[in-house]
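First, one chain by itself in structure tokens, the form predicted on its own.
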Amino acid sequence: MKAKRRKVIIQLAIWTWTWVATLAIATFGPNYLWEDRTILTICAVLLNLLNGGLMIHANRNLFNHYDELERKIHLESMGFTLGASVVFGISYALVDQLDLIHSDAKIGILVFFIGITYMISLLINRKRYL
């Protein structure tokens, strides 16, 4: 059962790992490799469209792998984080629209948001089952 759970994160990790890679590739690339050239920039983005389809497949297939207790601590952590990232992102839209903030918002402090609240939470539904 490990080694078919350790062959299940792996494949989530290279999923992962090709999604961040082909996100530089549409980032940059029409900028640094190509041009400006639309084709290839489209191209670009449904590649990295394609590739995050399938990391999020292979994160259910590790999803599928826990056992009741960690399908409750990673629900929890889930719930609580998209609740804080709405109202976080709402607000934060806001505040950028009423111009309380010097700078536009930026869709980077969102996701940062998400994947700190994320491991927050995490570490707290751990501690608190474990």
The other form holds:
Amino acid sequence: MKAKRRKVIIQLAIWTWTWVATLAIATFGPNYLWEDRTILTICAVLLNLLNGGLMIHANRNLFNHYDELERKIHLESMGFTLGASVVFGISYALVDQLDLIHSDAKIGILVFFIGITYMISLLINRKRYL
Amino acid sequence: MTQEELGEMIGVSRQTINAIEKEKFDPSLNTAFKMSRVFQTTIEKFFFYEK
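Please show me the structure of the same protein in the form predicted in complex with its partner chain, now that we have looked at it in the form predicted on its own.
The complete assembly is shown below, putting the previous chain first.
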């Protein structure tokens, strides 16, 4: 069980890091690597999307490997994170529309919020059950 | 028998066995049956329904 867990975690780590790498290539490639050749940019974005799909698949494999308590902890954390992110995301978009913030709303802020909320709710739920 | 060994036998983590023992988590029927099989007894000997 531990060996299998280790294997699925390593697979997820590999696909996550390659996803980050392909995202960096798709982001900086047009300016620094191939000077705005559209076909290469499209290929880089498609590669990143494909890699993202494989990362999700690896994450699903890890989730299916969890036992019932681990699944409960993660599902509760995901549910809370989804709700909080919808509320935060809509409020964030609203304050941008109403020009209450100086800069434009950025997707990175929402992704950061999702990550932090998920981590905190995981820690709280682990403390509750473990 | 340790929590780790019981967990390995029924396919859950040591932490899950610990949470069940501490009554922080109610196991599924599947896990309850597996536990009773390991200890060669009935589910009723393990789990009690409290209102």
